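Given as structure tokens, the chain that follows is alone and in the form predicted on its own.
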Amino acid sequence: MGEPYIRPRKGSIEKPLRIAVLISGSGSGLLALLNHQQSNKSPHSTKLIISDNENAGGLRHGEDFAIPAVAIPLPDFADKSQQRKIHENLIHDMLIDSNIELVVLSGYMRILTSTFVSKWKGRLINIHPSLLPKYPGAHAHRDALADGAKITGCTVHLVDEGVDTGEIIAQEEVEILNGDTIEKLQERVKKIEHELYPKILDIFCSQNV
């Protein structure tokens, strides 16, 4: 769909890929992500974490980390179009120049657009709580429930211009247990990412993948 996808260049212990994290509430993923650089010889780097909500707690692992940690609200313009183009053109001029060459999507919460897609694209990685292609979108544990799902779980993909549908990386499944709530789910399938999300990342960087 679209662009192609353009990788990063191979990182390595000696040279990690620079990397920038996008985040809208707690940062737990970030988190896990910042431990796992620091406990490992990691072929990727966060040079810069990115926020679109300026009461994001996940700002905060930017001062424990010594991390440049940015909160970049949408500006205040009625028409939406400008909005979000003006908004992902403040975000891009960061990512520039702050020389990033991985940006990571950790809990953000926006869809981005084709224009800022294309100009990313292979070099802009997510992380889902289902496995793609069921249950893309906003509500995936919901959508499961609903559905009656016996297993669900979580997918690294890169982005492309669609909603949840770009190539797949890897996945893991989590069993969904009678008397499972959204919150109950949630919380098992974010154990699942916190550790399948940092590890993937070392094989993708490294370009094993």
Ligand code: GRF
The other form holds:
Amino acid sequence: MGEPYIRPRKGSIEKPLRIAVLISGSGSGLLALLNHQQSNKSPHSTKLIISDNENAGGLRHGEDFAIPAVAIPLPDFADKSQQRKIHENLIHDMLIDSNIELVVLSGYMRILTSTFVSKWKGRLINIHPSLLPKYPGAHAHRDALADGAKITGCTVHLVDEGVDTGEIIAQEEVEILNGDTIEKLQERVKKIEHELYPKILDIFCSQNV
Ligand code: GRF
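Having displayed the form predicted on its own, please output the structure of the form predicted together with this ligand.
Up next: the whole complex, starting with the chain shown before.
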């Protein structure tokens, strides 16, 4: 769909890929990634954290790990499409200024426009809390429970112009238990995400294009 994926260069322990992590909330996935990078020889290194939400708890991990962490909230514009465009341009400029080579979405709750995606396609990766193509969008756990699903999970995928439709890189299943609530399920899926995403990023970043 749309533009081709253009993958980043092959990262190495000596020359890790420069990563930016985009978040909107607590940043538990970001923390797992930073801990992984700190305690393993990794072909990627987080150089920038961006949140669209000034109050995102995850921004504090920047301070703890001495990594620049900035909030870029939506600018004040009546015209929504103009607002989105300017917001994404601010993010794009910051990524370029920091020589970012791979953009990692980790609980980033905004849908990116095809204009932004086309600039980063193949170098823009996301984790989604369901076994895509099942339950795309912002309410994956709610939708899985409402559907009476017995199995859900998480998916690491490249981002394309659609919503959670890009090329799937890896998936892991999580069982849905009797009495599960959105919160309980989310907690168990996040545990799996925190192991899967860093591991898959290691593989993705060290592969030849
Ligand atoms: C994760 O479940 C991720 O899959 C979803 O948002 C959650 C991020 O949570 N898109 P956190 O901010 O990393 O705690």
